[in-house]
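Just one chain is shown here, as structure tokens, and it is the form predicted on its own.
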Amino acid sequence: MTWHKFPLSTQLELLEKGETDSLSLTKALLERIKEKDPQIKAFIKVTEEEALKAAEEADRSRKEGEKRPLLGLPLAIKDNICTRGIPTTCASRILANFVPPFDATVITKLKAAGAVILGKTNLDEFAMGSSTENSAFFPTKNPWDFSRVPGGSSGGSAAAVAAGFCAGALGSDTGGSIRQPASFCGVVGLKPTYGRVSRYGLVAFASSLDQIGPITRTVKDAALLLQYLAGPDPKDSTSAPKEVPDYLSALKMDLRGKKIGLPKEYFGEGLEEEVRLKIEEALKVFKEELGLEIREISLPHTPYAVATYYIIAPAEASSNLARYDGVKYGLRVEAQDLIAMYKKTRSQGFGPEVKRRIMIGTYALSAGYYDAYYKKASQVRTLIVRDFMEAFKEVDFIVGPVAPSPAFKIGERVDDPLKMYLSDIYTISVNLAGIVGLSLPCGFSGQGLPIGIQIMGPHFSEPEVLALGHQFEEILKLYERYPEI
């Protein structure tokens, strides 16, 4: 069978009507793995021998009449997720020999509904990139074109979806870091409600903005998959006590005459024509086929979203990688005295962009410029957060592109931080306001990479932008095509 092109929920029913075993399924999928990834390096480390067992496990629970979820189910994880007993190195240097000895409340909750780990993914180290380039091991190429970067900082992840090693896998979004990789390498990546996964257990980029979320091929996968990620975590203070609901249920509501917001501040200077043309011809199926209104509006503080994330974030990361010392874990330099300890660890550890970001965040946070920088830099999230709040009074969704750009050549901006972070523009407010965005594709560019949108929704609003992703992507069934490998 060609598993690499199932869906995940075609691989579970599989499962459930017994047509299928999970050890032929892991096995198909880490002999695909074993074939092609040296080609896209999208693994980390693939962990054969726990998948393996993993799958028997499962196979012999389905047989005594076990019902779990996800049963059998094979799944990758972005490698600043913790794994007990399973290296997390958060793609640096400084925790290339890292085990943790617990998991992550996202991995306890897909192991307890049965899912298979078929290994870690690659990433920006420590997240920190839009291009899987600024890995301390190696980039990830995108399985479209090999010249071509994925995007970050999950980009292993969604490279390895879009290869078909699995048909979902998690990663994590600071500031677009799940919708702009699903964008470049044409799949769907989801960031929830900050507060409606837990983030117990994923290595601390920026508190106040990291969101976990599933990457998959198709919006009832990324349903199915946030089903067993989302509730509440007495780990997570910052996790919201809010009920699931059904979100498999909800693909099917009638969002016949809901309001859909485009900004016009995300349609001007920057955005590639072939992009905008595809976002338009996406429009015309939300209002044609699926009878929804459209308007104009507007997120007035929209110029300001890039700068202020990039206080805010950097300065989130200079105190959560302060305790990357040489003292507690991970990799430890000696030297003559601690100081020089600290220095040559934090030195050969972190690679430049952390480094860079580091230095960007001590700064803002430093005395005589934490007002001038970090607080007003809060300030103006505010201004982003009240934006949203009000167009919501409007209309029901905010739709627009993902990325400026298609996919973009590996090198290309890698020495250009500018304009590397002027990739997540339109994904960055997201995060700031803490709200939902879900990417999916939408159409494929002259050269045949692919093309996301973003649908944005209030607080909370999972069920609706899910529903609204769904049934636009049943129209186009564009899940159905797959890079040639």
Second form
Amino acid sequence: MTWHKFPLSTQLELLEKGETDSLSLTKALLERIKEKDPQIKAFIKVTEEEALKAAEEADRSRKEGEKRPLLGLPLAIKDNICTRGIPTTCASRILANFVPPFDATVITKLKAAGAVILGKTNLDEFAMGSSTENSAFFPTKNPWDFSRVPGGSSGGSAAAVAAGFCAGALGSDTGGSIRQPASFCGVVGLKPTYGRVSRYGLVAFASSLDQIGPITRTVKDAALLLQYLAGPDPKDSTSAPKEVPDYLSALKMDLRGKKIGLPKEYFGEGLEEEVRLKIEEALKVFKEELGLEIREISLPHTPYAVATYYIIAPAEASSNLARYDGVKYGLRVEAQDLIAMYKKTRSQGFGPEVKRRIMIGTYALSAGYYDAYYKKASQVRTLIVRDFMEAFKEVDFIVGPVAPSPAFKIGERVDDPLKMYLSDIYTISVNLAGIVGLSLPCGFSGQGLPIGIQIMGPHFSEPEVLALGHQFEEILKLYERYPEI
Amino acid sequence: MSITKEEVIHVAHLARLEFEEVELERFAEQLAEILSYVEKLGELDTSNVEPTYHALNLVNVFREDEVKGSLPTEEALSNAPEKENGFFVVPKVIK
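What would the structure be for the form predicted in complex with its partner chain, given that what you showed me was the form predicted on its own?
First the chain shown before, then all remaining chains and molecules of the complex.
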């Protein structure tokens, strides 16, 4: 049976009908991981023993008549989300041996819903990067072309779903880290509204931007997972005190006559022609087959988004990462006094990109520079937020590319941090404004590389954004295409 | 925009990092390049713009002050590089 080709919703149906059980499904996926992951390297750790045990328990519960919503479904988890008793490394030497004594809220929720955890996936160290090359352990390969990156920072999760190691995974998105790898790997990635999903137990990078979300083969599956991830959490005071709507039943809503805005700033210089063409073809589908209206809009402060982000995110990171001091957990490098111990530990424990961001952030927050950098960037952030709020008075959705190009070659950008940062140009504004961003496949390049399209919507518009994505994917059915690995 | 080696050393100290000579030069160059790019924010007049520190305008969240379970000391210390009698151990601080 080609288990690896089934989306979550099909797996769930087969489990519910009794046509298979979780143990067979989990074993089949573990077998595939064993066979194919040595080439792709999506996983930092495969938790085989725990997965088999959880699958057996799921089967037992099902036999006893339990009706948990994700019962027996195998999923992978980005390795910056804490899992009790299972190492959570953030792909960093400084946390290489860290075993959390608690579960992140999303893990507690997934376990309660019956999910089976297959393992922890690779990422750019502390989620800082756009290619997964910044992992301190090893780079992950793109399943569509092993010479290319899977994107990042959730490159391991996106590659795992694309390779059929699992039909669903968790990622985190601070500036595009779910959406861009989803686009590069030809899968679906959702960055929910800031505060929609609890961040408790997500290792903090930039707290005002970080958000956990699903990476799946279909938009329908993203809706299915979000249903059980979303909701207020007493352990995260920034989680929104808002009820969770029924995302699955919203998928069928009538969208005819709704308006899509195309920001002209997202179609200018730097966008590769092939990507532009695929987006234009997709727009035709939205208009002619789904009956939406399309108009040009402007988000005038877009050219300032990358600069804004690369002050705010490093500033928050430099403060968040101060906790890695060789005292409470993680690496310690001995030295004669406390300050020397801090410096040695941090200098040996962090990789170059993490140090670079800590340095930028520390500089931007240091005496005499705070107003010029951090405050200035936070004011420009307000202008970027206003651009979106103005636009959403006129249109229901904003559509554009996810990244300027399909997946680039491994090693191509690793020595040029600014060029790497600029590849985040279409995704970071969504985090600055805290709105919804969905990335889904809209075609393939001449070289057979996946190209993604991004649907953005206002705060808490997940039902509408997912519905539009779902109705689009059901016309193109690109989820039926698999990489030959 | 340029950044001197001394500035890099100062910021590194604030961040509790240290760099070798070659790294210092590379960092000075890369930081200068990134900060020059960021200077484009100066093109915008933001004198009457309130800063945004958070995407949603959430207000304080209150709850009852109830006693609840917490991690046992042993588990909380389970990842500590050095511990003794329920405490974290650090190198000598007082000279």
